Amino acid sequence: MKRHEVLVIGAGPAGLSAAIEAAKNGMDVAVFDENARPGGQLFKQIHKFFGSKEHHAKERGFNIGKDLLKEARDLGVKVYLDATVMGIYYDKEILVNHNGEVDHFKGDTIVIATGAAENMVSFKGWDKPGVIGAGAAQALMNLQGVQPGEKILMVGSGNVGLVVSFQLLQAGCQVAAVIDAAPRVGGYGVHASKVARTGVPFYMKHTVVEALGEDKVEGAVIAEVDDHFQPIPGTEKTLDVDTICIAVGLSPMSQLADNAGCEMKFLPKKGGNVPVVNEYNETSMDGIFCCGDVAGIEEASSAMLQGKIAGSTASYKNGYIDEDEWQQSVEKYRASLEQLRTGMFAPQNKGRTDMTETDEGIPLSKSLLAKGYVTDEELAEFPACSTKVSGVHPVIECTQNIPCDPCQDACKFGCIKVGSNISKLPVINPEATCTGCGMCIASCSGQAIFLVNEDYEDGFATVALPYEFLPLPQAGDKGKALDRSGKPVCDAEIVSVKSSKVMDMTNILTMKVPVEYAGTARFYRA
């Protein structure tokens, strides 16, 4: 028998989080995971994360990912691959598949940290090859290179279809559409904005029927659904589309919480069968600790917060660290995970179809929940959206209460306010100076900010925008300009492209428009 006092199963953000912790406090710590590489989900992960400085905001997950096992290894926690933990047994033993042996660990405290499977929806031709979960999409491009398919549908208009439909444009594929048997778009306004501008179509109340295709999708029919999420007959479409990626949700793999008899309990609005676990993440089996996914569905910072509070707690249950400073580490990791749970898309929120404005009283974009994208009628009533300023200054168009705020701190000369509840909308500050850096642009992780100077030439604007797509035009290029729904709107010519280390592969693209686009020019065509 093998033994180190903190056995922590999965090396997703939350075990590696929870090992970081323990391990700082001087505690033996052992992490296992059943893939030949740690890091979870985080190394799929290309785009920029949200939340405060604290919470990684800005960073794109794969250097999150890094950071964390670099710091784990620093720390002398031992890393276990190619290591599935086939069950949890009397006084805190596990048996574990390693290497093609089983071996027999045991410790003080077990973390489980398994994270999430991802959900899957049943119809006519679903086992075809080209039907994929959105997490093995993201597998193939962000770790193998490879592109998932030629032309894609997405089903699902949550976080992750929405992040994912994005990658696969920047992979070069085409996205026919994102589809929703919901009535209205499922995550961030912002990610669903970034999409629809570059002409990806969104279908709210449809679902897919049919996956085309004798040995291979080669086409999908989709249908608009009532009430009860029944396809309408009659209302079928058919898309062009060698793909069809699902994205409709996670499950917890709470299964090993379970074998080893923690207290469990469906909860739809953390995903399903969760473990029990107190203000600590402990179960009701004392020294088993749950946190991420496993304990119910958030985003990996908060996964990462929840591993930090478990690993902090283990710590000062064995002994190695008193309670006050036990109590001041969970005080601060709380207080930061709540500025998380804030806002629109808290958990409590989950679900809720009723919410009609912001926190500020402004009322929620109608089109932007129901086509990915919010008209200028409705952008009107947001401050910061206003392009009716001289020179050049900021635009920002983030109208759902998010809790995310890198404008403000990117902003050395204060043009760019959010204060200190991170789920309030950005506000532009009169008395501050734009001077055009773009540190804004490249600093929101929802690429919602866009610099505008409708004082550039006699009859022209240009638009600064956050540009993620290769090849990079390069100045003195002309192309079309598209709205925030995609359409071409005027004709475009690229000023300058800048790119920098610090603006980590966000590049800057201004073009010129005619004047009268300023308000509406969102993206630029080739």
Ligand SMILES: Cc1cc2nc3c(=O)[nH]c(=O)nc-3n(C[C@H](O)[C@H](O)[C@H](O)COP(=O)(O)OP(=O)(O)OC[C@H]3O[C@@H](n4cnc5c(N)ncnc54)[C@H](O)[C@@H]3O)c2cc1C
The other form holds:
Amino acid sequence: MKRHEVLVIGAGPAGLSAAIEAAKNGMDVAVFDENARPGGQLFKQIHKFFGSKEHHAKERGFNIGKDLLKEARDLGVKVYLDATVMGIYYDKEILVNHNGEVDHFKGDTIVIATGAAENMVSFKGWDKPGVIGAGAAQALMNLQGVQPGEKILMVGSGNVGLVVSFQLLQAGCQVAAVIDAAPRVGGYGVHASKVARTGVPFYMKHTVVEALGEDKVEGAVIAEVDDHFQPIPGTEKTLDVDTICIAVGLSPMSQLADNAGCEMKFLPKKGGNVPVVNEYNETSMDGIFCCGDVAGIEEASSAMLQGKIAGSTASYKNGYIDEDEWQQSVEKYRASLEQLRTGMFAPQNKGRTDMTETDEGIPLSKSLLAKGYVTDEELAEFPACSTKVSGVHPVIECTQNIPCDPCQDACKFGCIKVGSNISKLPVINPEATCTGCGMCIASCSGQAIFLVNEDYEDGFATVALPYEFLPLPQAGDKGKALDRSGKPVCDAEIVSVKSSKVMDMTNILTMKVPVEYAGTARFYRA
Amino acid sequence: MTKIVRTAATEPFKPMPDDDMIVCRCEEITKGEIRKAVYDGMSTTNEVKRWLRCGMGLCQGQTCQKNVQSIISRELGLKIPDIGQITGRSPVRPVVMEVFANDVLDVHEEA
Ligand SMILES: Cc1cc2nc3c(=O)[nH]c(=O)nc-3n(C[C@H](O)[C@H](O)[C@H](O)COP(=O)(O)OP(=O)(O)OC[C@H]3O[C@@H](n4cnc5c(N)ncnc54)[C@H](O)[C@@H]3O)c2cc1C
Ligand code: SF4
Ligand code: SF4
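With the form predicted on its own done, generate the form predicted together with the ligand in the same format.
Every chain and every other molecule in the complex is listed next, the one we just looked at coming first.
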């Protein structure tokens, strides 16, 4: 039997953060993960994250994972990989399937940070090859470098469905449509808009009714649903796809907590059956903590903070820090957590459909919720989207209250303000002068910032946009400019392409368009 | 513990057009079989699991549990907490017997 003071199950953001916190305070910590690669969900996330600097905003998910792993290892945390925890037994003993053997470990504290599993929907033909989970699609693309298919139907418009749709486009797949049974796009508007502007149609109030094909997916039938989510006969549409990707939510993988004897509760808002935890993420079993998605589906950013709170509490309970130090650290992490849990997508607002305006009192875009993009008329209500400014200036098409502020940090010239409540909409400071450096475009996790210059040339304007596709266009290339819905609207010529290390793989394309399209041209296609 | 609310189905089983749809992929259990189990008297997720093996395969219910539950709850007109969850048991992941045979028995050395 091997001993460590703290046994952490799951090397995702929650588990690694708990391990780091406890190890920092001097505890002997071991982390177990069933995968060969630690990092949990983070290792599949190639997009830039939201939040504030302290939440690793604008860093790409996999880099956050790498940083956490390095920090843990530097602190002497023992990380066991290919190590599946099979069960938790009396007196904090765990059984681990490691290297083809059953190994026994014993601890004083156990942190369960096992994350979540994907939900599936069943429909006619859903068991055919070609129907895959969004997580599987990500693993294929981002870990193995394999396209999951050529033509994809995405089922689910939450952040996972939107992020994975964009990644599928980046991997060179076609996304035939994003559908959702709900009447409104579930994820962040900025994620939806970056998919919609490439030309992907959104069908809300639609579900998939059949996967066509003999022994693999050779098409999908979708249909509109009524208010009870039942397909309406006669509304069926057939889509030419070879892959149906399912992103309809996650369920906490809480079996180990149940197995350990923790009090459990079925809470739909948290995603399913979850252990009941107190304000320190401790379960009903003394010394057994649960944090991250296993305690309720949230974000990596909140998972990290929950992990830190658990790690700090374990350190206090075992005498490694005194009460003052514990309370101070917990207060700090809790304040940071509160920042994240604000805005229209906050956990307490989950499932709400009655919001009609932003905190600032601006009407929310209905088109964004129905089709994935904001209309010109709706955008006119947002002060940061005005194009009636002379010279080069930012246009910030970020129209929902989400906890995010890298744009404010990015502008060294003080052009962009979010303020201390990071869920406020970014505003443009009319006093400051924009130099056109482009850092705001590259830092915006939502790819929602454009630089517009209506005075570029007689009759022509330039629009600079974030671009994360290959092959990268070159200056002088000619093509079409697409509007927010992905419809080609005018000819466009690339006048410059900017890429640099600080921009972290977000390239800035500047295209020249007739000046009347300065307010609508938002994407480029060769 | 989940409170068990017994409301046995009172009407006879009526076949539905999609009864042949597989719901539990690992054990190949169809929607019709799950619906029928309810009419045979099963009224919790665990009972249906023991009766049909849905949720006992490779994925251990990770994929199908929610879909199985929604079928049972719709047939019985109950909410998910009323029909309960599959009990979380060790091993939480399938393990090949060879691994169990390779138990690291250094327990005695310390004792
Ligand atoms: C497509 C997508 C996009 C996302 N985008 C964002 C974003 O932009 N910003 C953001 O903040 N969050 C984002 N998230 C959410 C974020 O990834 C998760 O909330 C976060 O990873 C949860 O962390 P965790 O540590 O709780 O669990 P996980 O990251 O899931 O880690 C749990 C780990 O535990 C392991 N494990 C489970 N059971 C066992 C066992 N029995 N034995 C050993 N190991 C086990 C798992 O294999 C896994 O490695 C996204 C998620 C997805 C799927
Ligand atoms: S382009 Fe540069 S100067 Fe202009 S708003 Fe963006 S960050 Fe500020
Ligand atoms: S504009 Fe600012 S707040 Fe909005 S997504 Fe971009 S970085 Fe975040």
